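The chain below stands alone and is given in structure tokens; this is the form predicted on its own.
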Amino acid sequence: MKVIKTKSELADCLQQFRNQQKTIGFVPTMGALHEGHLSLVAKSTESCDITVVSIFVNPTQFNDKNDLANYPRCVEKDCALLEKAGCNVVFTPEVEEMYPEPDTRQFSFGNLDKVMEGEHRPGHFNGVAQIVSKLFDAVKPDKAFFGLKDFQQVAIIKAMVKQLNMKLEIVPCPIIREADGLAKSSRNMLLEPQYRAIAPKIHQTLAEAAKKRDCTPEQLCQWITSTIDATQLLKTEYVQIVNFDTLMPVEKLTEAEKPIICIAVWAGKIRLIDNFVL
């Protein structure tokens, strides 16, 4: 496994594989890897000849400087996990390598980035689009793999690929959960014990909500919020039921509406997101 820090060295390395007609799969990450990330690596190694993983904590997608400063960083441990998982190339650039000058591009995604995460984290998805487009340009993969825990992000990246006319396939992959149902996340390691103990309540509540098909979306969102917030340790930031494809609010909980519940919850100082397809 090669660990590469510059775009020029990465380009030279990957061109050798392309000359051999090898397909390239790509998993972009911010590090602090867990089984969710490794499941994406596994999908890539199954369907592509070469797997590239990037580890880069992207400053432009953080609208909270404390969140950026506190984001867990453990590159050596991550690389050991990736080598064991069959990764071929790890790209670990410095900020100056990815942003030799400020990226002033502004992306337009219509309604996709105006709701849920976009509403509560202004500028977040523009930052995501900036870095992912830069990484796609650097790696030029045939396929890129993303976890559906970040459901809205997958929709944004698909839209970005279409806008920029990039020739690659975006492969969404299932949420990987802890044994108690909590969605795997790099932020989980920052949870204090009392919050980690109660955090599975998020998924449990969404699973219970899926059985309440006689409610309106508004009633169901109110029930989810009150159930989670009743724990005292958790505080719901938002819960919305939207169409799986358009992210527009649904009027009825029917298969035709393709509803998915998306939620963000504060567990102390740590913000957790999850979703559940109805």
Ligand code: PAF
Second form
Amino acid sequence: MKVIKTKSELADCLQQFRNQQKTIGFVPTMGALHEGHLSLVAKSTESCDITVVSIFVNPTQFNDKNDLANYPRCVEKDCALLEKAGCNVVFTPEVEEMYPEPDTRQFSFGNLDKVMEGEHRPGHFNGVAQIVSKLFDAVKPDKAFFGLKDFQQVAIIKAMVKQLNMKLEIVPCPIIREADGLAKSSRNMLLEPQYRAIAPKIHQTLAEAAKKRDCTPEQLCQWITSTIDATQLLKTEYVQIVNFDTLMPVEKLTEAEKPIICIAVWAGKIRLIDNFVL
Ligand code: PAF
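Return the structure block for the form predicted in complex with the ligand; the form predicted on its own was the one displayed.
Full assembly next; the chain just shown is listed first.
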């Protein structure tokens, strides 16, 4: 496995693979890898000849300076996991390599970046689009793999690829959960024990909510919020039921409306997101 820090070295290395007609799969990450990331690497190694993983904590997508400062960083451990998982190339650029000058591009994705995470984390998706477009330019993959825990991010990246007319396939991959149902996330390792113990309540509540169809989306969201907040330790920031494709609020909980529940919850100082397709 090669570890590469510059775009020019990456371009040279990947060109050699392309010259041999090899297909390239790409998994962009911010490191602190867990089984969720490794499941994306597994999907890539299954369907592509070469797998590239990037590890880059992207400053432009953090709307909260503390979140950026506290984001877990453990590149050596990550590389050991990636080597075992069959990754061929790890790209670990410094900030100056990806942003030699400030990126002033402003993306617009209509409703997709106005709601939920877009509303609560101003500028977040613009930063995601900036870095993912730069990484796609650097890697030029045939396929890129993203986890559906960040369901809204997947929708934004698909829209960005369309807008920029990029020629690659975005492959959404299922959420990987802990045995107790908590969605795997790099932020889980920052949870203090009492918050880690109660955090599975988020998924349990969404799974319970999915069985309730004789109410309106508003009533269901109220029930979810009050059930989660009754734990005293968890505080719901938002819960919304939206159409899977458009992210517009659904009016009825019918299959035709393709509803998905999306939620953000504070567990102490750590913000967790999750979702559940109805
Ligand atoms: O999902 C993430 O880890 C990040 O948002 C991504 C896609 C690597 C961009 O920095």
